[in-house]
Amino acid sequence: MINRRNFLKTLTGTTIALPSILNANENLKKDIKFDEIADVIIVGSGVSAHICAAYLVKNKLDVLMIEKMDRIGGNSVLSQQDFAVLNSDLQIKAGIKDSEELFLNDLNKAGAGYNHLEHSLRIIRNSNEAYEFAKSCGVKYANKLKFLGGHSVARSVETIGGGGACIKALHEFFLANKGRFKNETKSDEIIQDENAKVIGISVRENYRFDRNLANDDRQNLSGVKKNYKARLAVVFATGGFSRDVEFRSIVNPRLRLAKSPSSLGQTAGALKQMLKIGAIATQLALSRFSFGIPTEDLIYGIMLDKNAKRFLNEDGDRQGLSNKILAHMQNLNTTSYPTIILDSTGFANSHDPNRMQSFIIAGKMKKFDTLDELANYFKLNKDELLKSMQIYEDGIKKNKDEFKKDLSKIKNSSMSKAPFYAMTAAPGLSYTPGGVWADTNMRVLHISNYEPIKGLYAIGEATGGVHGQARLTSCSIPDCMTSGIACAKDILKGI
């Protein structure tokens, strides 16, 4: 730090060296009392945290995992956990020909060139090792392969029981191998020594997340402050910031309008802690959306805005459609989401009628015998609704859609046959591709020199630049697992 004496020397002409950005960091500590000590501290408890922790405790390290929420798992327990694996036992058994080049091409196509190839290759080349390691820890996979959208071949395995079962198995393995876990423990600050090495974190135990606060990270003062020391490393496996409306609206104003199905704990607090000590932020404005209805079924219906007017071609992927919806809402200066409408023929054409029926049972989609009922429920002007539907019908008769939808795909769907089915089209921000930049050993790099910040790692969704514009389906789990194992191996290498 520049003190008064050194500042005065500069004024009198004495030459001094400028302080480096590292030495200016207010988190540097010379003397501090630690309340807890472990070889490795892992912040977060999702799949990346657990696979890293499992690998470390299997190799006899003392690991302390902390979670700010009152339950384990973060977003991972909400995930179906489909897992893209190159050359898995199931692929080999099925005789499926796959390759690094084929998988890489699929990742690049989804990422639109925004994804860093070294991380794509890290995912591909280590996916089978991660899959086999997860099985050795008790995670169960179905004896079948899925051929999912965006993939050139069937390569995705199905986690039996989804994210909840996966986290349960890994957590039991972690505890059985003497791992330590504390929930409702929030990391507040990264602690560094006089040489800028990360040596621990300042936390609050007995912290209670408050969903009613506008910004829990800034406003919530609950808990008892403690200091934890890490002999070897601190690993941030803290996920993304899809629930942090304030932060996501700064990095991309359009994201203010999106809903989020993510865990409530997905805020930007941990990201800010890493940025505060010099981590590099990358691709924070990117987004990945989920959607309330399978987007391949939207082609059989129409989407109307709050004015009951159609505004897009409904045939598209969830990323493209979500961005068009949010852009249109911005243009209308509204927070009202559009409405998806299908008639009885369009509803029956769904690729998975049982799933569509489950939406009705769950209340996500409504069934209406008349258009009056539909218009009243969604607060749409009936005259404009009928006009939009008639324009669509006329386009079908002329085989010329005003938004250039390929009408040869709609299987005789129309807007004329009751009953009608409708639901709100609300893009859900389910994943944030941006985060801190790390190398393929998952060491967080410093913005001043692009060298690793000693003792600091980030894995899973806490990192950025891995997936690019759109994360390929079923590639979150191989990213989380391979990054967790790569991190663990690098820590072990340094012993």
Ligand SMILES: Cc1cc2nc3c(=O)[nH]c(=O)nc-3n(C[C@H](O)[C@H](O)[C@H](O)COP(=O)(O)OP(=O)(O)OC[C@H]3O[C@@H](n4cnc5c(N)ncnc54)[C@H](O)[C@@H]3O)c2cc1C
The other form holds:
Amino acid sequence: MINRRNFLKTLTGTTIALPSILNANENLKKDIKFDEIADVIIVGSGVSAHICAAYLVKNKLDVLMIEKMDRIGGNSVLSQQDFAVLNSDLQIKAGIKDSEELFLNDLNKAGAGYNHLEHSLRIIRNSNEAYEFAKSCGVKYANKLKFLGGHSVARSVETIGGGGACIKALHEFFLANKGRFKNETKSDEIIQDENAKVIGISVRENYRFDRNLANDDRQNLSGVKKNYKARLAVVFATGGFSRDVEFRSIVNPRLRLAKSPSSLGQTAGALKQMLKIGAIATQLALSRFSFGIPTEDLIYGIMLDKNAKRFLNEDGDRQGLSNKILAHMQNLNTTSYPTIILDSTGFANSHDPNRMQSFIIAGKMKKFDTLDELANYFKLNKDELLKSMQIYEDGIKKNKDEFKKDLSKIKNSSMSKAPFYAMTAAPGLSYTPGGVWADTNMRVLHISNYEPIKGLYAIGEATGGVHGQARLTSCSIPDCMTSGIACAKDILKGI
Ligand SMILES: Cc1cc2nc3c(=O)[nH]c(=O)nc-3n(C[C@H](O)[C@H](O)[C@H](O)COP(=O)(O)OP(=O)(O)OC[C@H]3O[C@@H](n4cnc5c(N)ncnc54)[C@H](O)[C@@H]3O)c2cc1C
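Return the structure block for the form predicted in complex with this ligand; the form predicted alone was the one displayed.
First the chain shown before, then all remaining chains and molecules of the complex.
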């Protein structure tokens, strides 16, 4: 393999400009003083980091996990951690007939051909092993299965206590097995030896994330610089970049307009560190959205833009609707999200009125006795609002919707009976399907030869090309878990 030293050896005393890919690689270093040493360094503290770490410490490796934020768990602690598993004990007990083919079909349908087959199979074939391993580390699952949208059968297990409880259990297991953890410690740069093998990272200890900066990765200089050495491997379990407005606007201008329910630390800094040493970026423009209310309930109402005009058929999946909303906002050149309005009949038809009630209590959804109040609150032109509602009502009477909504599905909902319920319809970017390209052992591949960058792994949401166009519900957790274990096994194999 060509490396900087061999390349320089081929030169005969003349000064020649290095090709940019080598020239840029200032990370190849000798004679570094290291402040910490561990068998494996894991960057990040979400579910992928923890499952990988748990597997490694169970096999007696010395693991140092670092986290840049002041709390552990990244997006994993915010997540419900619904977890799709093929042939789990719960599926077998319930007599549910599931298969590799069925699960793959579901993943392919959601992925729309953008999902790489080998990673879909990695998830499917290893999901039950990962689920059993998580249980053996103390993670608890409810004694029932969920039949979630996009899945052909009930196959998702429910994590009791969601992501918070899962990370707590795994963290306790990790520490009990001599794992070491440091938070407010940010990886800044990957260190390679003269043969381009990854041997550690340069970090800042006592780093304090600053939410007030436009871009924390570029502007935050806090902390004390240190170098950490990894005897065997460095694992990037650094999550996605859904909170990095600057970066996501570059990879897809439409994403600038989205909100994000993600943890503040979901930025692209770690991804850039891997790209800097030659990792391959894949599918960065893709997105996955969530909505404030269940998407299936939007059909009972109408969605109006900032001009109080209807612009779409409210019956759709969250990806399709989110993309249409953001495209419409781009066309209107506005950052104002549309408003979704239901009348009392639509509200009563929602699939879980109690849940809708909880949105009102939380202040996400507002209840109005009059349309004047609604128009004032959402700053909508009252006349346009009435006009849009009338057109919709007329459509119902004639059984012909201007946006071709199948009115037989709205269960006699109308748009005229007070009280009215309304909320902002803001697509929330909760997951970024793009990331670095890795093989199924989660070794990060180099852009020049597609060979593994020695000593570097990436797992979980930090990788790309796994789920494709629209990640299937409850399939990030099996991805994080199976990639974490695959990576741990590959590291152990190399000892
Ligand atoms: C509200 C919500 C609900 C969800 N529900 C589900 C669900 O039910 N089922 C499902 O399958 N998926 C769900 N998801 C998606 C899923 O939770 C995530 O994709 C998954 O938890 C990501 O795990 P991870 O380990 O890859 O990364 P994360 O959990 O995001 O962890 C990455 C960590 O790396 C840290 N980090 C980043 N850069 C650095 C650096 N340079 N140095 C040090 N540390 C760094 C971050 O601060 C973060 O703590 C949900 C997501 C959200 C937001």
